[in-house]
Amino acid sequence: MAVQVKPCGSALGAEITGADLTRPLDAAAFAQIRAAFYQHEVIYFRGQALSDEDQIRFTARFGELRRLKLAMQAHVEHPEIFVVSNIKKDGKHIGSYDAGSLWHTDGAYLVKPHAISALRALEVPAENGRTLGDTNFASVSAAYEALPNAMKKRIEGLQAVQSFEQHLAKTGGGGVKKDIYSTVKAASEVVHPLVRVHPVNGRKCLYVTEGYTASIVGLPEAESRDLIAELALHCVRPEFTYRHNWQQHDLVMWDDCSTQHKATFDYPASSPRLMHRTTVVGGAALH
């Protein structure tokens, strides 16, 4: 079957069918998927019973994968795999159990932010025949394009402080996040453009989130706080979003430059959820 792309959201999102990711794809099929990814910003594949090795092989075709060997993931064979899960073993969480509680973009606190994230569903909570734990995505390229010209002019050239320490403060900062923080040796403050230029397609993207953006360089504290709040709220307006309802064996990939995401914690702690993520390393933020 040939690869097919089915858009599923007005601003972002597409389902990819006709590709068996358990096997290496030929160059033409991969090129079609890659083009769809940079056009739709979030793509997903249903019914892909992948191994960790399959996921690593496929996502590594998009670029170098980040390797993290975390103390709480001693059971994971491959350092390219990051575990997102509420499951406990011997009284301790086996992965990041509260990932995505705020709107954010992965790796914003790094000098070289993440380029792409890919999340694979191994176990998905369900109730009354419907799977729970949806993930919301927002297109910050569409959000930028929809800004009034006066706002585009106002924020042109501004830079923002992205802080993992602020993220810890906002989320309570459990041991899992502290483990991540110490492993990646994140700076206490990293400055990135408020408007990033996408390194592949050249689209301008708002780079401001409730999860990581601490301040805007050069602005008084009150003005900085108000502008961050205004832009962060604008980014997640319904017309810029897509909500993914997970199924077991889904693989969902998103562009960390042009999107934000937030998890939906609508399932009880007793319902197991297990996801494996791979992450493509990005370059320095362009502006």
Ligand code: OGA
Given for the second form:
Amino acid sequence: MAVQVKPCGSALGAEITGADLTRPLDAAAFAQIRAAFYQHEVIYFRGQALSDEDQIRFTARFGELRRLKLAMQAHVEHPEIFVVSNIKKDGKHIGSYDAGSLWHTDGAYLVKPHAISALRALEVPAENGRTLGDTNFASVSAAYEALPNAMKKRIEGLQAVQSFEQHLAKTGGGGVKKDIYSTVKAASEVVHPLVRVHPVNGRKCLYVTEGYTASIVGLPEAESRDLIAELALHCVRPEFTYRHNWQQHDLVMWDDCSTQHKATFDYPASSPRLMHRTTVVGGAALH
Ligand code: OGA
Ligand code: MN
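Structure of the form predicted in complex with the named molecule (previous: the form predicted alone):
Every component of the complex follows; first up is the chain already shown.
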């Protein structure tokens, strides 16, 4: 069966059908999926009962995967897998239990932020026949494109501080506890261009999030705060978003340069949710 790409009809997102990710894909099928990914920024596959090995093998075709050393989020056998879950075993969380409560992009606080994240649904909470715990995505290339020219001029060449510490303070941890915080602390605050040029498709992307962006270099504090708030709100206007309603065995991949995302915590703590994430490492942010 041939690979098919079905765009969601909003600023980003496409469903890919006709690919069985439990088997190695031939070069032509992979090239089609890769092209769809960089065009649509978020792609998803439904009904893929993948093993961790399948997820690792498929997503590693996009680039080198990050290997984690964080005791809590890392999968016991696969350091490439970051566990996102509200499940507790022996009274302890098995993964990051409140990942994504604010709009953010993964690894923004790193000198080389993540390029791509891929999240696979193993268990999805449901109520009255509808699954809960949707993830919202926003296209920050579409958001940049839609800015008035005066704003594009105003922000040209600006740089912003992306802060793990701010995220920690705003969220209370994102499941990352003090004991493992030290492992990321060294890179807890970095400066990236406010407008990034996408390394693959060349699109200009607004790199400002509610979660991580702490200040704009060289601006007075009040102006920096107001501009961050204005741009962060602009990025997530409904016309730039796609809301993914999860089904078990979905694999969703997003571009961490041209999108941001936010989880919906609309399910009870007693309903288990289990997701496995792999991330492709990125290069230095271009401008
Ligand atoms: C992530 C994340 C959101 C969600 O895995 O990086 O932000 O809905 N997840 O699980
Ligand atoms: Mn995330």
